[in-house]
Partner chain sequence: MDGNLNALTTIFTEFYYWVTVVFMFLIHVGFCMYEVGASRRRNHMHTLMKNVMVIPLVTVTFFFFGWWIYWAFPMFPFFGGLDLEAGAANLPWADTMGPNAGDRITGVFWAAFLLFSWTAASIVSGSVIERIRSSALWVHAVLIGSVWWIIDAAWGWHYGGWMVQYLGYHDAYASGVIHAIAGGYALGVITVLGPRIGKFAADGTPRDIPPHNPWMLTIGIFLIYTGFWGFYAACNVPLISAEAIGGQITGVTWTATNIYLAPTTLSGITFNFLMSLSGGLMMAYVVSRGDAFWTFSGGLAGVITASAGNDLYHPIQAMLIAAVGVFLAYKLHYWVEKKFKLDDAVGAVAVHGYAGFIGLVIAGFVLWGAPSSPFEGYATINPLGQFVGALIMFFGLGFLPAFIVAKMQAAAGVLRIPEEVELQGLDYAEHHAYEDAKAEIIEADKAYLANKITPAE
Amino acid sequence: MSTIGYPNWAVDMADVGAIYPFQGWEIPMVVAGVVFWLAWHRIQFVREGQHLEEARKQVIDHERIQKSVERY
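Assuming the form predicted on its own, can you produce the structure of this chain alone?
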């Protein structure tokens, strides 16, 4: 199995063109990469939003603030 399009390397190297894997899959791979990139940013945005919301709730937890004030 060859991913570069040449099953046999016993050829004239002058006739060899591009030698990278998955030739002809450039456009689908770019589309998949952009979709992955956007999905990753969306997941990061949601998770960071949840983390910041939990941090905000902890900061303005009135019972914890009251206990801290009463402790001093």
The other form holds:
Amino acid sequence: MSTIGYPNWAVDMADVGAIYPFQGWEIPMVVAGVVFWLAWHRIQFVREGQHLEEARKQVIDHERIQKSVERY
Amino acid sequence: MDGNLNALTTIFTEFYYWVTVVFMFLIHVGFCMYEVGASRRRNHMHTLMKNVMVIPLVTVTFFFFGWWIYWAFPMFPFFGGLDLEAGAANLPWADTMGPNAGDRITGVFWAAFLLFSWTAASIVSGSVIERIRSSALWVHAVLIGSVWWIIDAAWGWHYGGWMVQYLGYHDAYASGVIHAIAGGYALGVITVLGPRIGKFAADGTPRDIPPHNPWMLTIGIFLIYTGFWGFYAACNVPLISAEAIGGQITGVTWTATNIYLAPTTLSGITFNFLMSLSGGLMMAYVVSRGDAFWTFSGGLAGVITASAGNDLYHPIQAMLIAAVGVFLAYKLHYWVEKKFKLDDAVGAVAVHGYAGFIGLVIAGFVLWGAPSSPFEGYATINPLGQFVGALIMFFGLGFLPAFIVAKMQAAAGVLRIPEEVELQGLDYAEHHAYEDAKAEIIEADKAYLANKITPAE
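Since the structure above is the form predicted on its own, I would like to see how the form predicted together with the partner chain looks, so please show that one next.
Complete assembly follows, chain above in first position.
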């Protein structure tokens, strides 16, 4: 058994096509990949929201903000 | 070269490797920039010199004996003796080791391997910045660059290597052959070397020592990505006939192959390089909670994790495998740092060592039963072979020799710089003439200005 469909390379390369593992599972793999991608956006979105909210809630130090603005 | 087709193929292959070597030079440029960006201002020249001198030292030693080891050691010492016949054409006095109109491959192929040697040494260099003696690092550079890594290449990255034949070891783009060994080697050195002053608080809590220049660091890592892409191409044989391979492949169709002369395509590895880079970047952003430097390094760690099987993975597999490797490598880094109080200044042990080790193990499962080689009788890829291979790379050829040599250096008092010099900064200590010259010329300019320019009334 071989995950790529070839147990050895005793083949004519003219007849060889795909050589990646788990051929036939492309659609579930795409689904897994898309879930990974969308989950990333979700995690990033939530974390950024938390970060900005925490930053907003911090006691405002006028002098420090003034320095940040002037730093450019 | 008899016949136009043979001439074309030979010259194309010569040119192909030459181009990959030029791209791979960027890895070293990137390492220099990254290390300087990560070090503090008082250590810049030392950091640069430490990494730049890796180039000549590893190059000449690789010419003298490193290249011969690759050809002579595939079955040595466990499964036979030295292959003196194959080694003969690669000895420094062989007539193929120089301009030779009858041999257009040896030099460019030698250089492709040599650039890997620099990389192995540079990976170690990053971990030990700001406190190792240059002399000690340069001995380690020669040992990993021209001895240990090329032994591992002969065993696990040569189409006749014993690990490939008997373990079914598969490591197409060097998760273990470069990265696990170099990460393991770096771990061995820093275990003996100790952390930078100030890295750990009195209660053992690790402190972050921020990089002084984020821009240099970012450009450095981008150059490493670029060179790594060239490295991928350098791991392939671009065009070869079934007859020239001499294995089980039948028919007359020519193919590109990986280092083991098994079929792959540049198209496939391009998919997988970029998808694993992406998976690594995305996971590193998440797991580090948006830390910029870990995110950049995660891209590299992602490619390293997927590299063992990136000749055969589906691109989505490459992306997900990269993500898993980055998650684990990041967690391991902080666990080891806290538990063992080890200071890995640029995270090299994690990015190269842990990610490489994990990548080898994952490949054993995902590619279970796939042929590693076109030659008859070789073991197929399997989880046990990959795990044993990872142990050999990380601990056997990486950690262990580094630990022993570093212990010897420490016992002789030649491993670490004095505390006073570490606090003062290596640039003044080792490059005082440069600092003194700067101070003198600034004073001279000031004196000149004072005499020449009269302040406005």
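Each form is matched to the other, and the largest set of C-alpha atoms that superpose within 1.5 Å is called the rigid core. All of these numbers come straight from a predicted model, not from anything done at the bench. Residue numbers count along the first chain shown, from 1.
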Inset, instruction - With both forms fitted on the core, give yes or no for whether the Cα of residue 20 moves by 2 angstroms or more between the two forms. - result: yes
Inset, instruction - Could you check how much the CA of residue 66 shifts between the two forms after a rigid core fit, in angstrom? - result: 15.2
